[in-house]
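Take a look at this single chain, the form predicted alone, given in C-alpha cells.
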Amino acid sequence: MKYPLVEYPFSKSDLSSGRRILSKGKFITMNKITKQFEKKFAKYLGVKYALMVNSGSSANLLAFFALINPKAKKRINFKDECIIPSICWSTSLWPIVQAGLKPVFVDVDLKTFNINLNDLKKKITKKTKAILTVHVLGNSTNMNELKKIIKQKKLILIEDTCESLGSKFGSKFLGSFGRFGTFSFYVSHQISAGEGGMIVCNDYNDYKIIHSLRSHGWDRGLNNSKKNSFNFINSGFNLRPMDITAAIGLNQFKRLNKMIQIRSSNRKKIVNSIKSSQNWNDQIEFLISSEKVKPSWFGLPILINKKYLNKKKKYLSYLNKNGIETRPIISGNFLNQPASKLYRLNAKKETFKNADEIEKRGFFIGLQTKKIDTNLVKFLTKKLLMIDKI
C-alpha cells in the first residue's frame, strides 16, 4: 500500500479542457479562458481584480515589483524593512530581496506555524514600511489583530496564499485582506492547473501596474489600449500563463469546495483513528486551526514528540520505504538554509526558538482529493504509530 505526498491531479474533464484549447488550432498563449479564470476567482474571492501569472512564485514577484514601482500610489523605496516569518519559502523571500528591500524575520506561532504576532510587534522600526504573511497548510495567524498593527503602523500587507486557497478567517477569504493576495496552482495545491498562480488586488491603479508588469510593461489588454498595442508604459517581464493552463485551472476550480470537504474529511479520519487506537501514547502532535479559521487544509503536518526526537531520521525513512511519503514542512526555518548564509540574512545572528523547533519536530504527508478508505486510514495509523517502536 502506498500514500503519495501528491495523487495524480487531473481529471478526464481537466485534460478534456485543455485539449479543447489545443484543438482550435490558435495561439495557447493567455486568451479568453485566461479572463474567465480571473473574473470567476475575483468574484469567489471577494475581491474587484485577478490577474493570471506562470506561479505563485511570479505572484509574489509581482506584488512587491508593484510596490517599488514608480506608478505606485504608496510607494515603498530602496532598503526599506519588509518583515517576513522565518518559516517561508523561498519564493515567498526572494522578492523581497530582488526588489531591494530588507526582509525582517519574525518567529512563528508554535500551534499555528504562522507568524508570530507578539514577535512582529518588537520588529517593527521606523524602517518597517510592509509585513508579508504566509498562510501556511491552510490556517492563518488572527487576521483583526494584524489588520490592527497594520493600521496602527500604516503598513502594507502582502498575503502569500499559495497554500491556503479557499481558507476563510471570519466571513472573508485569506489573500482578500490585504493590498496583494498570492496563489499557486502548483500540482500539489488546493487546485492545480499544472503550473500557474494568481495575484488578486482591490485597487485600479496596482491592477494596471501588475497587468503591464507581467507581460512586457505595454498597456496592452488595459481600458483604452489597442488591441495589439506595443505602447511601454512601465518597467516589465514576462509572466504570462497559457490558456491552456487556465483552462484546467478553471475546470478544477469549480470542483474546489468539494475538493476542500473531502481533504477536511479525511484529514479528520486520520487524526481520529491514530488518537483513537490503542497504540496511542502521544507519540506525534497535529497542527489545529487557528480561533475563527474555516481552513482549506493542505497537507498533514505532524510534530513528533520531543522523547522520540533521536529517532526523526530513523522514523521517516521507516515511512518513506513503507510507501507514505513525507517532506519538510515548507523549508523548515529558511535561516538554516544554505542560500541564506550566502546573501548573510541573518548578519546579528538572530535565534528563532519556535521556528527551529517545528523544523527538528516536523514533517508533513499528504491529502488526497479522494475519499480514503477504512483500510488505507488503518495503514497510515499503524504506520505512524510505529516510531516507538521502531
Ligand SMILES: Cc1ncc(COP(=O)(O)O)c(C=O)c1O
Given for the second form:
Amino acid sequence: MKYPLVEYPFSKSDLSSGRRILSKGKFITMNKITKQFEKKFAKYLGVKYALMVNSGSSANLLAFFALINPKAKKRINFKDECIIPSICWSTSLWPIVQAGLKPVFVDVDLKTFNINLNDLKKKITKKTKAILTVHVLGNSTNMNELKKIIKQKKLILIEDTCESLGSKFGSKFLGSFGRFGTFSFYVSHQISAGEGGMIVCNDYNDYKIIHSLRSHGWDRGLNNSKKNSFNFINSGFNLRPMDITAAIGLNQFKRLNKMIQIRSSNRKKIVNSIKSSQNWNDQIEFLISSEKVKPSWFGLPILINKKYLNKKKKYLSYLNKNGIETRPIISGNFLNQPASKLYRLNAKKETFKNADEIEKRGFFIGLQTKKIDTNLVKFLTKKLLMIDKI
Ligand SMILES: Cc1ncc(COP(=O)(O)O)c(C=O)c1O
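Starting from the form predicted alone shown above, please give the structure in the form predicted together with this ligand.
After this comes the whole thing, all chains and molecules, with the earlier chain placed first.
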C-alpha cells in the first residue's frame, strides 16, 4: 500500500520497552508500568484518576456499568434513557444496551460530524439521565453549550474520546469534561499500544467502582486493601491490560504531542495542495474543526460533492487500487447497520438526515505520524481529485 491508513506504529524504543517487560518474565500482566502510565495520563489530561483497560470498548463498558452500580452516588436505573449520536462506533452504543438502558439517537451536524445540539435538546425527556457524546475523528461539538444543557437538565455526561486523544476544546482536553472520558490505544489511533484503553474520572467513589469492576470485583490495589486480598466488594469483569501493552503505550505517549503536530502539518500539506491544484473543482470537502477546538486529528475525513454521489463506489475502489486505503466515517449512521435492526433500535423508523448524508458522501484516509514528502502529497492530490474523471 502506497498510502495505508496507518504505517507501522511502533518505534524501536516502543518495542524495547515492551521487550523489557517480557524478559523480566514475572510481571507481563498488569503491574507497576500500568500504574505509571495511568498517573502520567491523568496528569496530562488534568483529571484526578485514570484507569487503564484492555480496550476503548472496555472503557465504555466500565463507564456504563459504573453508572448503574449499587455503589454509584448518582445512580441511573434500568430503562433510563441515554442520548447518543447516530454516528457512533458499535461499542459506543452497546454498553448502553448491555447496562439495561435505552439508547435514544440524535442526528449529527453536517459541518462537525458530532452530535447536533438542537436535535439533542428536543430528545430530552423525563427519563433522560445521561448523554454519551462521541468526539468524532479528533473533532467535537461545542462543549460550552453541551455543558449548559447537562447542568440545566441535571444529566450525566460521558465522553467517548476514543478517536480524539489530545484534542482540546478551549483550554481543556476532550475527555475531561464529563463524569467519565474513554480512550482507545488500538492501532491507527493517536497513540497505539496494539490494544488498550483508558477511562478517566474525577470522583474517588467512581474510581473505586471502575477499579473493582475492571478486575473481578475485588478490592485489591485500592488504598484500603491488602496487596493479595481476595475480598470481593462488587460485581466484576476482567478488563485488565497487560504491563507489556502499558509499556508500549507509555513510551508512545511521550511522543503524542510531536505526532499531533506532524499529523496536523501533513493534513495542511494535503489540503492546501488539493485546493491549489489546477484540477481543483470542488470535487471534495474536508472536515474543518469546530470553533474553539484544537484538534488532534485521527485521519483526514472527506465528503464528496453531491454531484458525484453515483461515482463514490467506483472512486473508492480506484483509490484503493492505487494504494490509498479508505474507511467509512466511523460506522456511518449506526441505525443503518444490521445489528441495529436485530435489536430494533429504531422501532419508530426515525430518519437522521445528516448522518445519512455523511454515510453516503463521506470516507476518510489516514494521516501519517511521520512527515510526508512532496512526491507523496502530489500523488495524493492527483488521485483524490480524479472523481470527475473516472
Ligand atoms: C468512537 C469509538 N469508540 C470506541 C472504540 C473502541 O475502541 P477499541 O477498538 O479500543 O475497543 C472505537 C474504535 O475505534 C471508536 O472509534
